[in-house]
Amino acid sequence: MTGAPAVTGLGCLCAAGGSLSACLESLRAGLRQPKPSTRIITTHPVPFPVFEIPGFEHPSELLRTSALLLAACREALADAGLEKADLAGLRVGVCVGTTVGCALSNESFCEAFRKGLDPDLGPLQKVARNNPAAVLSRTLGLTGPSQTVVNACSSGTDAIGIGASWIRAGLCDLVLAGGADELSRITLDGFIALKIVDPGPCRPFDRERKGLNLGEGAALLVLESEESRRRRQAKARARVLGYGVACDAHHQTAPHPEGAGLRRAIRAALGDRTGGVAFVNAHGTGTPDNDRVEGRVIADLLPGVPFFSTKGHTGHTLGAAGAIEAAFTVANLEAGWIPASAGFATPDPEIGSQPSERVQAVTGSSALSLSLAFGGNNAALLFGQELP
């Protein structure tokens, strides 16, 4: 068994910038743009404002999710001082969070089929190739460990757990690990049904929150044993000090009202650890069961603690959301400073607890990026600047 995995490379790509580094500069600036779609088309009267990245082109041969991951992930590489001759000679495994990985691009091959007439079967052969973890290995030529995890919206967040067990397990050198997701018509579709969405720009925490808004968008991780990073000389930004996954069983879309499972999570996380954490990067949403149980169990487990939201800038992405957060996780501990939490402006009484107001110092040793996901499903990541 190995150490805690090093965070020796990131990459991120979202409606806040088309990089980690342009991602920051947007949370410092408190700068979002949420609009209706260029590219999603809905009979809905309610323009919906999204999170889009605009401009982004990609090869034909690609989806969307596949494109978004590659682009990260050269970034993180990049980043890690690595180039793919250098995986070579490594066991690196691939782990990637989503939630629908572009099968969902597929609705005019799915609407002549139930038509009953004959259509090419290429929309559905694209697919299949385009599993995300798959693309990601086919194209930088790795054998080790391959896996795409779909656990609804802590997808990104598991995947950087289980990426890092490996690393601990010793299965691996190095881990490429992330998530992404793009915009559908049919994900945007369900959500409005739900009533979750927000006609305006979402509220994290805010009194008068109304839901969410949906966004698209790729983070990846490179994680490395301690054995590697030492042989290369490559600098740990953070390292993944614990992760923790606990399901409420409660419901099939709501949270726990006490956020029983979130608590498991979280304390798993934590461990043995008491102290030290300088802020929590919280999953968020706007919708006002999320925010009211994560708030209340944040308040109550790490009273004191800074906490903010970044889905007002970013939007949801979903199977994404737990890995951009992880990477603006790892970049705001180590820049030793947080954003304001977008969108919030009137504290909620039912709360008891308040967000992030404005960009603010900050100090300790770890941090905390949670998690929470449709099924009852919650996750935890504790990353520091701990030796190993």
Given for the second form:
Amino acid sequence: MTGAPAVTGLGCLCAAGGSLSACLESLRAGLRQPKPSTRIITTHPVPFPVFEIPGFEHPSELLRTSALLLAACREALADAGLEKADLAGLRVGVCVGTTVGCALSNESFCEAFRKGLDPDLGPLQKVARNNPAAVLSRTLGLTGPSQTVVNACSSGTDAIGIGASWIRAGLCDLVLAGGADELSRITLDGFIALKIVDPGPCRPFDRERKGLNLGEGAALLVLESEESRRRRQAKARARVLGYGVACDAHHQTAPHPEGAGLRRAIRAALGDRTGGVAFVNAHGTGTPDNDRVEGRVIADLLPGVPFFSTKGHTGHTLGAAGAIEAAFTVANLEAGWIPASAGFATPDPEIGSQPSERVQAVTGSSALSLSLAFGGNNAALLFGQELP
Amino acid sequence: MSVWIQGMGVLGGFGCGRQALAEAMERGRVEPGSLVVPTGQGPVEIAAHRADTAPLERFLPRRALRRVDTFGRMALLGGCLAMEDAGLAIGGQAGLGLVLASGLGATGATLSLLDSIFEAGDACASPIHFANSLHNSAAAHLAPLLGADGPCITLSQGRLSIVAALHTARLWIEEGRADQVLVGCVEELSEVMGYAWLKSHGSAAVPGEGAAFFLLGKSPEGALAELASVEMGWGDAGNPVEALASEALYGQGYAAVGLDIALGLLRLRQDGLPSLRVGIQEPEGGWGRVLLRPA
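Switching conditions: you have the form predicted on its own, so give me the form predicted in complex with the partner chain.
Shown next: the complete complex, the earlier chain at its head.
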């Protein structure tokens, strides 16, 4: 096993911005623009707002999810000072989270199938060819392990955690780890059916919160072994100091009321570290259950540590969320400030803690990024600048 | 670190359980069942190796399964069989890790969800079908049943999914995240997948559905075999893998790779082989292989 993997490159795009720096500007300025989708047409009586990336075009052979991932990858590789040719001599793995990107749910195909119209298999074959990890491996000509995580809303966090494990285990010199998801009518309908979508802009951790807003986007982290980083003289923007993952084993869709799995995931990510956590980038979806459980656990395990949710800026980007928030966590830790938790106005006495209300400076050597997911999955990443 | 296969749970056209697969291996062939596929020319019956989940009632009352779809039932049965094979209880398994794999996911529930939208509009999407349509729904059913509150993840990498799952589970044990991890792959031959098979293969090949679960742990005591290595990558795998010629037992398709590993384990034990390598090289570029050694 080798030391803590370095984060040497970051790339991100979502409704908050077309690049990581643009996203951070939006976060700092408190800008957010949830709107009814321009791409998804539904018959809902209420025009549920979403966080859609405007003007994103992509080749027809790619799913939007894969195209978003490739865009994030280009930015991350450039940030790491890498070109495709540089990867040829390295053991490079790919670990990517998604939900929509692996779903065989092409509407036109399924509708034609149900109508007995004998549809062509093209749409299904397109999904199969667009497995996000496979798209990256194929496009960049990589030879290392290639794996797609479909762990619902914690997929991006888990993908980064597993990618870091590959480096620690000496399996890879470099791993492209992250997540990507596009907006989908089916997913939107599903969350609305579960009655956890806010008909207005979402309000994470607020007393009046009504649910989430869906979003789309992608983020990619270049994780690198210390040996490779030194050889390239690349800067470590941060290191993956810890990863914890634990299941509630409680309910198919609801979190454990005491956050049992989340507590174990956070403790596993922190390891022996007892202090120095500058902030927590919370999952904070804006659903009553998630925010109540998560807010209580953060207050209990990390009292006084500031926390926030960025879903008021990005929407819930599902399989991409953990990766986007990991990228924000690294960038905010590096920059020494955190944003206000957009949408929050009134403390919830049931939570007993409240998120960041303004842009504020933070100090500390590490920061946590959390994800909770359908199925009772919980995942936590600890980033920091400790030397391995 | 050595990682051991301590139990195995399989189901497919051959029946369910390690013994059923061993008996099928002895016979060398299983008569396929059938699947009725709706087409524009009317229903077409194709030969298919189908998995029967009725034995799940041995582990769970029928009432507890009323909201669980076929995909979830196959996972529950495969998981319970592997736990039973390892001599472990169905429940109270604190700290147990869970890695689920599926290349196709819950395609039946996905189509049912879409049906609910097509038939009655967006506002009438079924929340139960939505929950069951997610790739990780099988793990979401299995973890509470087993009380498995250790690390849990679901992976999807086409036919390589089970290899990716074994790769992650082995790493978790090596890292000390869990002492034991239940790993399984599930692939469902739903109506829509039957249609896809018919369109792309006609009657030239027989598809199969099923599940293959393996209970991995650190202890060799009572183990079925050692999981000596798991490798995966992209490009040319280089080393060849064993051809198990197993289509006659459980058909072709995404479920076959997990069942191939299970069959390889049985062959290893029956034939007294020093080792056996099972794997797959995808035409698109992905490859994966596992090396089994006797316990």
